[in-house]
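Coming up is one lone chain in structure tokens, specifically the form predicted on its own.
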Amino acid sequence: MPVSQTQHTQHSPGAQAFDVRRLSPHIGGEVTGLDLAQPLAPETFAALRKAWLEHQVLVFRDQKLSDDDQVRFARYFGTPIGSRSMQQANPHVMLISNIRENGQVIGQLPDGELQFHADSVFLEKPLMGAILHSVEVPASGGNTMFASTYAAYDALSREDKRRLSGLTAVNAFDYATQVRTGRFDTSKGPHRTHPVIRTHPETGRKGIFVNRLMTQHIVGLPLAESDALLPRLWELCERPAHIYEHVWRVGDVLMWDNRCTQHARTDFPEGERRLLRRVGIEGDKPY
């Protein structure tokens, strides 16, 4: 399908009608026609249920929502899940800020750019997805970028899928460790084994579930064997055309599928204040 290419959704009386956008060739609907503080319809959220399964990522322009709407709207899709380190007022609600207050950052992943990653993988259930709301942005910069692992995966060559079938990797939350010496030490934050290649539980697709920031090791392998087969995969799923990037806005929502893209934030100038809310979504043991 063209990127240009729009999708008209008709509904049935009382229902929403709603349109997208394909923002590149492989990921990424710009949805318009809803206003998210409002309930939606059950016919009207099926669809978008069904789009938000094709694009992987859709993204929602100029819309006004409270804590209390963006819940709301997570909970079509599944049970809510906020931050599980910082205490918020709404306690489903996570905020994504540089903004310091009396000396102390309001919010978490504060500043500068960020790895591709798909969130929590160090977990048993990493989140099946997160809704993103832009509450303040810098001029430029802090752009976030989403890679679909279902393109990485289809790229691969017969035998690498052959391979990979079956195999397992470590991933860690050790920023700090990583950082210092390249490794990991999983003795000092979770850690969980996910399969090297996932498949969708909704759609039966497959994709690339390694990622640079947080996957540790394939178990089973010599470890220069493992280092060496890693950064391939991680190139893969960081290919250009497999990516959409998003140059935000005030007033724009977005929701990613955790399942099948991973995601990445680019630098942006210190000093500038940035704010989101990320409302995450619960999910389930990847196979």
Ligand code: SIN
Second form
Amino acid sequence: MPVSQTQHTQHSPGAQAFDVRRLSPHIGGEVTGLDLAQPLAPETFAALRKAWLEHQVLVFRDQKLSDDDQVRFARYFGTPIGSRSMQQANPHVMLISNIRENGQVIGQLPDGELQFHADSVFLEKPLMGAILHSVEVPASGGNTMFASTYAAYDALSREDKRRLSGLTAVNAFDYATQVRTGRFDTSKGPHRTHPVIRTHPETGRKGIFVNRLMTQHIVGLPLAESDALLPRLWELCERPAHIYEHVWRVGDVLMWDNRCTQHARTDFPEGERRLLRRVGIEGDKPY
Ligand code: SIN
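Mind sharing the form predicted in complex with the named molecule? What's above is the form predicted on its own.
Below is the whole assembly, all chains and molecules, this chain first.
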């Protein structure tokens, strides 16, 4: 794996310098030199946003953020998105956890593995990105894998790129079961039609925007054709060469760009506690 390091030297008084180390050939950068509990100078934030757009996923180790710190950090990037979790005082924080209190799970997405997906693509405006902070992690497993959908798109043949351009697909909130048990009934839950190939609004790069967990079918194709095409696109996204797999330590902060990545979770032992705090950032309509 080619590992390169970029230094971001800051020139304004009060600005913080930091380094970014590439974590895999296509995706992921580890940032050192920043304490995210402290306010960021405008020059530092501008450099950090540039690094985020370049690496798609940024990892910061050994951080200690309160809920409010995490939301404040998210605000540098956009509008924090509310939570579906009932447990947190700060409404922008969602818990991802398998911990049970009085028989009730305290967070969302509690147990086991999760297939590759981009967050909230069943909505008109899926998240722009999200920030996870690890509080408790299992001794093994529960890793989060991130796939570069740019790399997947770049690996398509010219003919496939031509064929896919202009196609749309239906994406549904269908992961109660996490496995496809049959054709999604669109009267049963939130779903949205989005382009199969998405153009990133800031970088202009194209990425594959269909995923294994939520994409149901490609609009206008016979089902047999859609069923043959979609797994080819998923497999391209999920190619090991296109992935960075994050092994969590307590105190990690990880932020991903939901417009050009997909993520999945590996299985972990049932008896082990896992607690991550997530703050989403509002996105826009994919094109
Ligand atoms: C998610 O899909 O947002 C959860 C990721 C994780 O639990 O690692």
